[in-house]
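Let's start with one chain on its own, the form predicted alone, as structure tokens.
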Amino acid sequence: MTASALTRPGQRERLTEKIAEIDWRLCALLLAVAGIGGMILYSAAGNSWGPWADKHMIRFGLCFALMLVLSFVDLRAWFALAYPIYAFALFLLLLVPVLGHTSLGAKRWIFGIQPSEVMKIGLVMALARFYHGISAREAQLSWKLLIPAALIGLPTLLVAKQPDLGTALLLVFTGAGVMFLAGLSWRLLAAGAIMACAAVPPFIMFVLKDYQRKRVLTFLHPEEDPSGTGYHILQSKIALGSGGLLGKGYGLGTQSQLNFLPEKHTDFVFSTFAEEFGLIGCVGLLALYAGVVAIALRVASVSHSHFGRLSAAGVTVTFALYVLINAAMVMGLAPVVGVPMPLMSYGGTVMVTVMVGFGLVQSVRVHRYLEITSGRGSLL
């Protein structure tokens, strides 16, 4: 009998063990949310699979398979790739102003890639690796905090310059979330929040572009320009309110079916859902999202490595921010900043980012007992 034949049963056993370690509850919830997204996109297109629902479900199927494959990747490989992935994303962001493709007044794409989406994963991994190698006291308050501040600040400035205010805010909030979970002093975090609030008025008046400034001011008083800058949010509120408690019924939403609701398949897909399924449906959908967040945080909490805990928690924070910002945006509680509802809004880039992130979460779950030596990413 050959040596390869002798090793195959053991390899199959290890693979079977890893498959059993995948959190299938998390998989089921992701399937449910994406399925609801496909259902709403089908309705928004006038009960037609094209042009959105079919592509949405195909993309999700491919991304779901990718997530399962990534769950088998050794956590030490993620650790070793943390800084290279961050550096690669930062390099692409630096190239965007020179070689980027302009669309709707913004340069965000290069070589068919949106570098800001790569950076969302790269930032979480880089911060998790950095904090893996320092003590709890240093994470709470020390000069070394300048390093994660730079890791967050550089890509945020580059993304804001594109301009992409929504993604820039996501990077800031995600980075702050990881720093807080790593042990950052709440006093320092509170001081930073106060300084940020104080900087908001001059930032709005002197840094934002005209259309971005109008979005913020319109958020405060959308009724002042109902057919212009306030149109999006007013139509979204009408869709939300007209859904009532139980909704108008599947495929019977007038705001979406009659095309009053703009971007009904992307940024405002939650409004499309709310009109057809009402308050009860929205609570149920948000409960599914909450379930995803709760399970992913549980995965983070049981990891034996600090890198695993922080990387899984960071991905979860990013996902939760997507949901919270989009929901607040369509309800008129936040400016319209172009943040989609994950796994429901039509679009492949965000879906790939989200599912790669959950591939990392599943890898943390599968390899939760693995301990990583500080400062080493070797697979040996």
Contents of the next structure:
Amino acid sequence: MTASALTRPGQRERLTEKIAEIDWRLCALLLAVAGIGGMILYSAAGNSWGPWADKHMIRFGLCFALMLVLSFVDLRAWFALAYPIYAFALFLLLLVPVLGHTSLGAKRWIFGIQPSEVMKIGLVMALARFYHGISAREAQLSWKLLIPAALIGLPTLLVAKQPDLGTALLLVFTGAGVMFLAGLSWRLLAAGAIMACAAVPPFIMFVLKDYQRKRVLTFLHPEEDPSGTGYHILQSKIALGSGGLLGKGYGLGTQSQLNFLPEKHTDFVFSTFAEEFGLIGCVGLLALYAGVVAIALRVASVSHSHFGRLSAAGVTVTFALYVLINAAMVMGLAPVVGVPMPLMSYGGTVMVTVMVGFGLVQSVRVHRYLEITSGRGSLL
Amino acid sequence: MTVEPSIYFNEVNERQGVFHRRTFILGGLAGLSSIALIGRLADLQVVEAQQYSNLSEKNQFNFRVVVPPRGRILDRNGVEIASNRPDFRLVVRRNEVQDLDQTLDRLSQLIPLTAQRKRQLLREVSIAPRAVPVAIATGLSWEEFSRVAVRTPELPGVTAEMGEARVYPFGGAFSHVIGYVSKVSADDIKKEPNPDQLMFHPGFRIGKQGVEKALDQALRGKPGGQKVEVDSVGRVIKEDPGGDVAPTPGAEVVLTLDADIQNRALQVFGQESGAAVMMDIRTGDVLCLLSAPSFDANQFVSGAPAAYYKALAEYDHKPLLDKALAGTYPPGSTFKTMVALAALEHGVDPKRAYYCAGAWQFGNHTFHCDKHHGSQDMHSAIVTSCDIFFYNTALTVGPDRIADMARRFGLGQIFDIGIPGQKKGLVPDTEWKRRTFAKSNPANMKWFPGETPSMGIGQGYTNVNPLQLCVMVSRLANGQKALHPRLIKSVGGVEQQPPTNIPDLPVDKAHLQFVRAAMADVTTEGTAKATGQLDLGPLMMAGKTGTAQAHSYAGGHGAHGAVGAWELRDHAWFVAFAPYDDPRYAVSVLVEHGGFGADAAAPKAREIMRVALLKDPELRSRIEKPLILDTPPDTPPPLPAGTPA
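Having seen the form predicted alone, can you show the form predicted in complex with its partner chain?
Below is the entire complex, every chain and molecule, led by the chain shown above.
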């Protein structure tokens, strides 16, 4: 868009202009990944649209539409809503222990939504909003950095308490990612990393619940308990390994079809895919995900506003973490922490979060020339 | 935020620059992570792919063991002695059943299932290994079987199997030789070095006795597999007939026995107890190996009822004991053939005669004879079975020479005939006494002279089994070779112990002929005159009777023969060969506590011999078309001079 400076005032506010500015390559990639997801869910159900594939595709369609709508939302509105959304999410998180609905031993739901999912977007926006207002020097090393640390720490603790270890880790890593992108001093980063590593053993021993500790220990020694907790990892590795170079063929994955693979349609959907499409298929799928990440990062880096840059990059970091942690998990490289494969795993909440995130990314792209000069967004 | 932070242009650029650098680094990290993940994937999907592929197949497929048909056991003419019949049974597999209680309830509407049996099944299934089937019912009728078979979809985990069960068509005739098969016991599994899956299958039976036990491995065959696809909880999704491995049937075992002869032998014994052994004296093939009374081996296949087993075990005629191999008895007068041969070899003149007055004083002991025979030489003493002659002759020859001769004829010896369970018996000599009593009773180490007369008539320590006596007669009749009995003709088409390289019988041929001639007279004019006649034209049988004391008569000569309490009566023996002029078959018959050999044993030997002779086409042609020739083909050589006619 070299001619970008030559637009007339108000031209970019026109809907047709905005539609043209939407990144359709990104849309195509998202569509491709979700389509593959639907295809795998169809196969996992024994070549049937029910009970997963049909709902998955309908949800994606709705979320895709939501993303397009969100693309048109002015970046200043996002900017202005950053803190309120964060505060709202934090409030809901505080309410969860009181009013939450217990499911599978954990209180994560309230009013039909998971506040932790709202927080994933809210945290990114709040951090971006915060860094938008401080200088590069301050972002590197200053007392002001206690604010983002608190912004990250509070919801993380609340989520970990639910307990939802996967989401808590995701929040920490996302927050750390945004802080890093904003220019956090290497020394502080190193110190933080060392402290985090040092905190892991006592955290595992004293803070984790029994079942969580078991998962971690099983991850370290999966062979010790092949029919108990290690079963998931072992069966997943069998599914992956037996897929070989070219896979067993679509609809012919025995591990998934015969239910040896647990959670074949949710957390372990990647294993289902890998069994049927092999290494070639996996590399292709990861390439699609890499494409999404690359385009989203590119969108972030061409934004004229720091808020736009950081929020788009933050969302991308979250998305990339989902993919990397889930893939590592099913390959036996990370503990089973319940992080799904975005857009492929069956489940509505994550789909909504991710697509709202990409709505933000698209909005950043559509409004990339927009300068946000005032803390008070001009819309408000 | 009330105060707008003053961010200058350069700072704005700096923030953007930092962001770009950091984005580049973060993107690089993500890229590196992806490459690491792809590396891991390549490791799993290419390097270790085979291993995981195997694991996946192991998940996906189970093999249900298919029991191979057990090898048949045939007689020398191909008659089935042990075979298999179709057996319809229901089995249940623990890993495939969901609610056993409910399944059994449904089953009980289709086939009779008592509440007690149901409880027993619930317990059995709960302790059975996951994939090992448990039999719910066996020996179902076709109607019951098909009634269940069409409803198996409603009975998850239950399989209607068409298997095979062992059947012994002749019931008892061969029970001791071929033994029987029975359910696998915990001990059987412990004994096996690495018990295969087959042993846990309810349709499998293991050989417990005789040929079934000795050749169990060969008879078993190799199990097949029925390939089935299972899901994660072990439910069978579908069967994969293409992957089935057909079982290899067990090897067929052919015995040297002749079913006709064996059956006739059982028949002639009736209710009596004893044994009959017949051998082909040209090859050593055992044609008959019977122990009576017998039991129905079929009862043991599905587990003999306790009452049946108890009755067998408690019956004083000992039906469970194989008397032909494991019963040892004093040979009685049949042993006189050995004493005579030893005497001839020692140089005793066969014309030397002793006077029999019915009793004979030796030291302070009176030895008795059945009758008052008068003057007896060796030939007539064999014919009349005079004890007095043999008391004296034994004293002349001595126990060691008699024992040496007896051993040359196979007495006191165990023959490897391929099945276990033989008892050695005993041929005593001075060395044996020295060795045996050295520790227990040194005063008895010496061979007392008074023991020799007893040995001379096959009593005292002397003990043999019916097989040994049959070998003795076979070697006597053969005259050339020290024949060895053979029971297993072939296993899986492979000939066993072919009768080659039989060692020579180191005995003077003229002496053998002398004894054979005397035995010929036993049936024509001697002790078995009334009972040893074949009545088959020119074919004559030569034999020797024996009446062996079953216990020592306290205070001298008790009542002989078939009088008194059964268990105190004498054992009756008859050993014989025929035809006399061209010997083919040798037989030994023992009738336990049967009384006189001539009365109890000889008629049985004759009947058994007749079957063998009539089955032999060559001999049959001699009977049916008596030869009218100038020179008889097989005139026996002239008897030694001086033999009374």
